[in-house]
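One chain follows as structure tokens, the form predicted on its own.
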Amino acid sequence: MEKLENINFKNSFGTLSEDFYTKQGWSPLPKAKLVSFNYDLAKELGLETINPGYLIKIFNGEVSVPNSEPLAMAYAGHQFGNWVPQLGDGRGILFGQIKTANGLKDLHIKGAGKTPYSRFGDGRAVLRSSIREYLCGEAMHGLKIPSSRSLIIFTGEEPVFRETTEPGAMIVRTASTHIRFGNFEYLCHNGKQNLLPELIDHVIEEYFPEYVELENKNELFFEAVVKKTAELIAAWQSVGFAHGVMNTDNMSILGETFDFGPFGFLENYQPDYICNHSDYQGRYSFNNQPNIGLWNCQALASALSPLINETQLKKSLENYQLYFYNHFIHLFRGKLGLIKKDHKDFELIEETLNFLKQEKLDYTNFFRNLNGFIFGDKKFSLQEKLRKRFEFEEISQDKHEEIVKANNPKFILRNYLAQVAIEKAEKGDFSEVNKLLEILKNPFLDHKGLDDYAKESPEWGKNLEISCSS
């Protein structure tokens, strides 16, 4: 078995001013047992020689690791458009850093107990809540989407009060970094904007290190966060996921897909989709994502501003529209099973979703069988136009086909699926946990003897609500 102190852990982000975190140990959970262990995640890591029970001592609190100065992360953001000033990690430890052969890699334990960021909260979160978060993070890596990962999953006897009383658990997530747009605004719209310039150096030298020694940097950084927020929102879009809380704080300087709340992907296709209960206004419905990553880009711009002046920062803000309509584009070629570029792609992709709209079909489902839909009866002017656009590429059927498939998945996480494997976690089952996390893993293969998975959720699924609270 791997020894922990051959493991290279650390924690940069520790070595920055005090203002930014507090260092700090957490709360174990009582006579913890595992959930679900991603073997693959830590094959990655370099963790796969270690027992999962072991690792569960280590993220429990219960084994101290040299080198991780675990700390909970200040921060602020705009929630639902509205400014909190002090939000910060209420629920989790950020444990360190581990380098890995995609870079480093933050460990971080959601769940972990109170920190001085929990303000009235338990610093708990439920088995619920993370079996979604811990399911969903791999079904956004299966369909090559930028995401934070989980790499174990545990609960106790420790009960936790919501709505009802749930069984609690720990979720042990990673992501190439854990800061986000909150903390920029953290320092600038508190008072401590002499610590921007302390920030935006330790964020390009750990994630941009090709613009350390030039003079823009700062600019070039910026631009670099626009395109990833732009480039990941318009990969949302084309996959029909909805993130359901798209505040400031919940959004990477990376791009990477996080915090996953009252997430939901689009079963029939229905483009004003709000998967938060919460949201009684529609800020973050499916169809605003969008605009709401260009809302959080310019509230960046506006923390940024002592460090880049205003020109720059328009003239970034103004390229957002560009780098999403490019990849939305360049997406939805692949998912209609074209390689050629046409002027006139973007209308057909719209007529497509119009099509989809109106006659209500499942958004997941008609892609993976676009092959069948565009030469099968003609019954819709779509089909023709399909049929002609098809042409124009000068490739057989069975490549339009392989290429549809390679672009479509055939399973996603409904959030049916999710919630039958949660009521059987509850009871100490986590069978259905581990088989969806096996499909979700590589959702555009065709498992056989799971078609089940993949079909229309039933009525009693498609409307489920889903609440922000974890």
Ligand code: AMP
Second form
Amino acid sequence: MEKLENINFKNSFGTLSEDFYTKQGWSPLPKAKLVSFNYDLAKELGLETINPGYLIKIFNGEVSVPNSEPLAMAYAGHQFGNWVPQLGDGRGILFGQIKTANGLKDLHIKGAGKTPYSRFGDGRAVLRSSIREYLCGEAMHGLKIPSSRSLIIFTGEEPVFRETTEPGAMIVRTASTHIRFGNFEYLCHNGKQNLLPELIDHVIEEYFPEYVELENKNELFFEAVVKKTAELIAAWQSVGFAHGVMNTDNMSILGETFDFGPFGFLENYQPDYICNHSDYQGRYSFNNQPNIGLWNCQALASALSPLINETQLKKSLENYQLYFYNHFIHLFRGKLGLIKKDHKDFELIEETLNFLKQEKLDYTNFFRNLNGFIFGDKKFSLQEKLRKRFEFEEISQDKHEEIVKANNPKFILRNYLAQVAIEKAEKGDFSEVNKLLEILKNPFLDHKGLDDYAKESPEWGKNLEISCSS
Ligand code: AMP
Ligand code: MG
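Starting from the form predicted on its own above, please write out the structure of the form predicted together with ligand AMP.
Time for the whole complex; same chain goes first.
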């Protein structure tokens, strides 16, 4: 077994000024019990030789780990467009970072108990929302979309009070960083502008080392955030993912999907879909996500204005749309099984989406079976247009089918699938969580005997009201 002493945990965030965080330990869940262990991720982190039972002891705070310096981060943010000056890790602990082949990864424990940023909360997370976050991080990763993921999920015998009493849980979340737009906003709008250079220098050193020596490093950093954000949201749109709570405190500065709450994947193509039932005005509707991505970048620009001149900030913000559409069109060409570029592709994509909306078709399954639609019995003019566009590619139908299958998942985390797994888990049976994890890791593959998991949701599951409490 790998000795913990040999694992090089560090917490570089903890080397910054004390205004950025509170160093503290956390509160174990009594009688912690494994729900699921993400072995593939453990391997990437070099933790696969440590027994999951022992990992629980570590991340439940029962044994202390040399060189770890746990802390709760301070941040602020715009929630539903409103400024909230003080947020922060109210139930999370940044345990530290670990070096991997894909760069540094943060380990963050969610559901870890109270911190100075808990406000009125209990510092805990329920098993239900933890399972959703655990599964969706892996689903996004499987879909090749940048995302936080989770290494392990465990529950414990401490009831948590939400609308009803529910079992509590912790997840150990990994992300390239836990620094959010809201960390910069926190400094800028709370009279701590003098600390902005320290944070931006830290971020550039850790995550953009290629900019360190450059005079315009701050400008380049902001440009990179705008690009990563625009491309992330284009990717969300391409798989029909609605985040639900795109507050600036849930936006990673490295453009990773972050903080899974009442998210949902489109079932029938419905562009005005609102997955968050507390979002009465549809601010975070599926359709609105690209605009909100830009709004959030504007909020970050405002927080960076003491460091970067206005002309430069505006220039980067103006590029948002370009970054978004370039990536959007690129991804949709793949979905349509196309490689070549044609200047009318955007029109064709729009027409396809309008068709889906009109016919109320299942978004995922329509694209997955696109080859069959194009070459099947002709009923719609769209088929003819797509066939004509296919002919321009000069590839075989088989090759087209191959491209379509490689770019359109068979499996997504439909709400009802998560719900079934949650209800079993709440009764102590974690098999469905583990089964879904395996399917969602490889959503582009046919999983033998599991075709039911790719079917449209049953009627009862289509309009599930997902509680926002977590
Ligand atoms: P979220 O909606 O999960 O992004 O959380 C927004 C803010 O509320 C963050 O500062 C969280 O740390 C905090 N928060 C959410 N739930 C709890 C809780 N149960 N206890 C303490 N703080 C919480
Ligand atoms: Mg959050």
